[in-house]
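Here we start with a single chain on its own, the form predicted alone, put down as structure tokens.
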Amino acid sequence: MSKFIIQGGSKLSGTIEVKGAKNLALKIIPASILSSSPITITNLPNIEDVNKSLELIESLGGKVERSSNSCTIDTSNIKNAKLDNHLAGQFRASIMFTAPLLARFGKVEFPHPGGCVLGAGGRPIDLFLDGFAAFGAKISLNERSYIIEAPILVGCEFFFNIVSVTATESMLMCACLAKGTTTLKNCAMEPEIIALANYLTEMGVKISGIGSPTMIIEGITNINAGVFDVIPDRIEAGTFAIMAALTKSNIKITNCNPKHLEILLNIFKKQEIVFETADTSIEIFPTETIKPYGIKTHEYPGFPTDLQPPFTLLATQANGTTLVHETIYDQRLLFTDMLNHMGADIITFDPHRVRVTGPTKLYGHKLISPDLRAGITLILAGLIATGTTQIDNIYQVDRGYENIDQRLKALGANITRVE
């Protein structure tokens, strides 16, 4: 199993480019099933979860032609609506294949999706099942799989009891080929959802309320396909911005959209972290003293749960006490034990709240990456720690960050991948 060896303390500087958004790439790939025409996807991140998603397309009978950061998908020959149990069980985003398969073929069979295990019950899919049922689908379960059947999806009014990005996107895809009008209420409003909805609109679907809590979709019988350019990954951009602040470095982050990170940048102002923004870039300047600022994660445009782990690490270097309140996942703060092993002063109140006191000096340690966002945070911790940090199970990091070791090396980081 691969691991990272990091020698901390190197000064970083330079420019780093943000790749395409993981959380959008993993939605547009299955969305290709909605149309029998080929789709070309550009600015596609070259990461493990994308590789698995494209493998799943091929296992269904689709054809994929790929270069490093783009691909063309032809789903015209897909006849099988049963997801491969082994492939689908490896990554959480496999759940996104269920809605387009159901919408196009009237049936889908799939195992419980895999990936990071965060939240009570391993991130249950009840909200998806409730949504499918609202469209008129029948749901059954055998020993290994869910079976969803709906020869005709019928437009409906559906209220999301929990604001969910993936459930919003799934019901949006169902609605595109459903008969009649669908009204989705309490929708998530992430930029990735807006990008997907805008693309579907360009392909012929009538959608109103894009970017708001209520979307109204007029179903059509056939969806066109074209070229889809994946927007920049706002979580990656935010992670790099926090990295620059942590390492007190001058780093310019390019190919990003600062408007997607308004909450983080506003907090940077409160912390007196110096930065400048342009239309597609953020430049962070060295800040010697960082002020503490408490956060509470929330759906967009609130503070992203995916940026909470690196921000919690940043709090260990702030001059004072920070309260971090994680409202989305009840296991996302478990990684703070590893930071304490490195010398951090973090007290856990309950599964959702910790108090971080800083600044504290961190020391290299042997660690295991528990999930994607904690994994990148441990890498950042290794960059500022004294001594050597070893991080095992880096597959979790490769799932979402393209060639992260080489990109950090280009900034001056002393990081080595050991196979």
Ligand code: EPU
Contents of the next structure:
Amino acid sequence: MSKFIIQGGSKLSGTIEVKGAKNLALKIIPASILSSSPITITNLPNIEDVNKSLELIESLGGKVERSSNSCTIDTSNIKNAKLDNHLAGQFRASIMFTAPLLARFGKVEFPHPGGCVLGAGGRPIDLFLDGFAAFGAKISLNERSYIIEAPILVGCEFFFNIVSVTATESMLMCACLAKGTTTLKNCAMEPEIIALANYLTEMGVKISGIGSPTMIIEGITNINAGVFDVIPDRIEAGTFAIMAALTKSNIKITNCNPKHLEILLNIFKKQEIVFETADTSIEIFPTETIKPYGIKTHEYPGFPTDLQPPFTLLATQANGTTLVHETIYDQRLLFTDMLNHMGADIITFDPHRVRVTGPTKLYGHKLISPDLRAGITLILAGLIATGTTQIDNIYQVDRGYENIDQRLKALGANITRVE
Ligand code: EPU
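Given the form predicted alone above, I would also like to look at the protein as it appears in the form predicted together with this ligand.
Let's see the whole complex now, leading with the same chain.
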């Protein structure tokens, strides 16, 4: 298993370019199944979760031509709508294959998806099952798999009891090939969902209400496919912005969309972190004293849960106390124990709330990356810690951040990958 060894304390500076959004790439790859004509995807991040998604396409019988940051997918030869149990069981986003397979083939068989364990009972898929049933599908379950069958999907009205990113995207994909009109209510509104919906519109589907809680979709029988450019990863951009503030460095983050990070940048203003934005970049300037500012995670445009772990780390360096309230997942604050091992002062009130008191000095430690966002946060903690930090299980970080060690090294970080 690979690990990172980090010597803390190096000053960082320079420019870092943001890659394509993981949480869009992982939707547009399975969306290729909606059409039997080939799609070309550009600005594709070269990360482990994308590799797994493309493997899943191939395991179904699709053809993938890949270069480092783009690919062409031809799904015309897919005949089989059964997801490989081993592969699909390894990552949560495999759930994104179920709707397009069901919509195109009238049947899909899949195991419970794997991925980061962020909730006490695992991560549920009830919204997906309820949604498929609303389109008229029959659902059965055997020892290892769910089997969903619907020779014809029929347009419906569906209300999401919980605002869910992947469930919204999945029902949107079902609606595209369903007979008649579908109304989806209480939809998630993340920029990645807007990008997916805009693409489907370009490919011939009529969708109104894109970017609002209610989308109305007129199903069609044949979806075209074209070229899709993945939008910049707002979570990666936000992580780098937090890293710059944390290390008190001057870093310019390019190829990003500051409008997708409005809440983080507003909070930076409250914290008196100095920065400048342009259309596609954010430049952070060294700020000696950071003010505390409490956060509560929320669906977009609220504070993203995926930025909560690095922000909580930043709070350890703010002057005073910060309350962090994680509302989306109940295991996403567990990593704060590791920050405490490094010297942080974080008190847990309950699985959803912690109080961070800063500033505290952090010291190098031997750690294991529990999941993607906690993993990158431990790397950032290592960058400001005194001494050496070792982080094991960095596969978790490679799942979502392309070539992170080399990119941080280019800014001056002392980080080494040990195989
Ligand atoms: N939920 C249910 N039932 C369901 C689905 C979700 O109860 O059937 C609950 C979840 O347990 C959670 C809440 O709904 O409490 C919201 O979860 P959501 O479904 O929105 O999460 P997701 O769609 O599985 C996506 C991202 C996550 C990101 C969340 C929230 C992808 C592949 N994943 O997950 O990304 O944290 O939205 O923004 O798009 C990450 O990148 O590290 C990551 C975990």
